[in-house]
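This document opens with one chain alone, in structure tokens, the form predicted on its own.
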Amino acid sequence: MAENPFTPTFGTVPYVMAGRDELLSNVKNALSRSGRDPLLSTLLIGARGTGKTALLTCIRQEAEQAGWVAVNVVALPGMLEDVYEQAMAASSHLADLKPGRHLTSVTIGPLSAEWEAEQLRQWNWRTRMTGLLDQLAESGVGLLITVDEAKADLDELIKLVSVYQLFITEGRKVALVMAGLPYQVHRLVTHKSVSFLRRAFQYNLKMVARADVETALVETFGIGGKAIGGEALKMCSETIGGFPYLLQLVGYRVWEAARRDETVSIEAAERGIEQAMSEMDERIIAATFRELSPGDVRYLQAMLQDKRESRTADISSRMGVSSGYAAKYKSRLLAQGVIGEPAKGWVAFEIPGFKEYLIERISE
């Protein structure tokens, strides 16, 4: 029996990366060019579950296939040393990059010499990275650094970005791709110390088109030896709502529910969807809700009266506040990826199931 082909685990690359083909193709082209391409400095922006980590992994794979050295870190204390050590390890096949030794003193009669390992010399991080890049350049190899969970309040990340800018100025073959939640990336690009990031390519991970969702479902179920179509496919795609993580989670649970069958039935789809949505509430929606302020929740409550989109003028009226006051919370919620702005003056819930979760919380 075939294995379940869906991958709802953190950071795992799906067999079919729905809706991101154009970005990956453009990144692949950028890595193959010798000149400076804007895509070599990219910010991936999206709410939880929009596939940021999986995309970072795909981009690293593309870089390695193009002959680059690629390293990945999470924005946490110690990340700079992690970048250097990973790069050293990944470059070891290109040249002898082990720390050398140098002569520190010589004494005559009797003759003796003292040697100090190069690694004991107190080079700063930029100097050590420069030496590494010099040696990579001798082989015509570039260095890609990917950073997940980017945040502006980490000094090491600010230093990384600042030094990266210097590497670009020096004409070095380097690339930096970072991923983060919308409000974190917004804080980062507005940080006065790294203002050049505002010119980096910013890719907002929007919801995947329904046609792409259905194509990915059909192809991935096929990899797992099953067929899905008709009402079962429609039920799954409507539940997923274009949310990449939910695509993998619904697909995984529905495949398990239909494990013994060659074709996914409506009954199996219903069972799988019910279990997937329960897990979605726990892993994505509840975690996002806990980060909201009372004012954020109040704004969202004012949206509940509407079936789909809400007019911002109606929201401020229901809240009993000025449009300017309500706009503050609108901006916060947009930045966190909780709501979207389908048209000027209109907003809508962006995360599938969040509206229903909020209704349940209010009724408790």
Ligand SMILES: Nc1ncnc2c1ncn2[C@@H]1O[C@H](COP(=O)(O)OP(=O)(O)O)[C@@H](O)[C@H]1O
The other form holds:
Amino acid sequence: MAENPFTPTFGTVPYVMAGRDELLSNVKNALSRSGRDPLLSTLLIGARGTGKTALLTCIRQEAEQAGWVAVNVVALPGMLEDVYEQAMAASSHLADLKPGRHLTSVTIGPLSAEWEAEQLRQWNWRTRMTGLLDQLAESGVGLLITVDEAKADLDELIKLVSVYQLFITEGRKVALVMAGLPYQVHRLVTHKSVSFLRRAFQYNLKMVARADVETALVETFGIGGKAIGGEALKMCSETIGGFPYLLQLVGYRVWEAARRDETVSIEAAERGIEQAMSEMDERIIAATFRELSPGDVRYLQAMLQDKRESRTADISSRMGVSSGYAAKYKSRLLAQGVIGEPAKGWVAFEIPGFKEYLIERISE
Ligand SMILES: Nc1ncnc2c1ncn2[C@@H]1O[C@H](COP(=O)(O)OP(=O)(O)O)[C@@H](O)[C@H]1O
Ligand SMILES: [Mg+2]
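The form predicted in complex with the named molecule is what I need now, so please give it after the form predicted on its own.
Below is the whole assembly, all chains and molecules, this chain first.
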């Protein structure tokens, strides 16, 4: 019997990527074109579970197929060194890439290998990257760097972006794709040292169109040896609401519920959906809720009476606090991805189902 084909695990590339065909084929074109394409500097923006990490992986795969060297780091201390080391390792099949190649000519006298190695480590990151890119250029190979969980308060990331900008100015074949929560990416593009990022292509992962969700469900169920259609399919796609993580979770549970059947029945869909939704509560919403402070919760409560977006000025007056005080909680909640800032002065719940969960919790 076939295995369950759904992958409700963070960071996993699903069998079928819903709704990303257009972006991926544009990226593919950008990578195979000889000129400089705006897509080569891209920011992927989306809440937890919208598929940023999976999309970064697919983009790297496209790049490798187009003959680029691709490396991936998470925005954490040590990331620059990681970029360099991964790029070296990934390029080792090309020509004779030796880290010390340019250095040997400037070393004078009988110096030990250790000394040389140490000098090498100290060597400015940009200089080392330049040497590497020179050698890649000899084979016409480009370098794609992807950065996951991008955030503005990491100096190394700011440095990476600044150096990348220089590489572009020098006409080098480089690409940078970064992914992060809306708030973090917003802070990054408004950071004064990397203003060129404002011209980067921004791709919002928000919600996948209904038709794409249904196509992905049909195809993925097909891989798992089952057919789905009609009302059962409609119920699933309605529940999923375009949210990629939920697509996997609902698909996974519905497939389990229909384990013995070749076609997914309405009953199986109902059972699967019910289970998926309670897990969604447990895995994403309750886990996020537990991390909130009482002040965070009060801020969110003050948002509840608005239908969709809330005006920040209304929130502080409902809380009976100054706008500066409320802003402190706003930025904490933005950073956690619980709320988003659709426009200046407006906030909204970002995680599907979070608002409903909160209403239930406070009426307990
Ligand atoms: N385009 C997509 N279509 C269907 N499922 C997806 C898609 N992108 C991601 N997923 C699935 O959604 C879940 C979350 O993806 P992930 O890339 O970890 O999200 P993020 O990095 O934004 O938190 C994973 O289970 C993944 O397999
Ligand atoms: Mg991720």
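Here the rigid core means the biggest group of C-alpha atoms that line up within 1.5 Å when the two forms are laid on top of each other. Residue numbers count along the first chain shown, from 1. Since this is a predicted model, take the numbers as computed values, not measurements.
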Assign each C-alpha to whichever of the two rigid superpositions fits it better between these two forms, then state whether residue 70 and residue 158 land together. yes
Can you give me the rotation of the smaller rigid part relative to the larger one between these two forms, rounded to whole degrees? 27
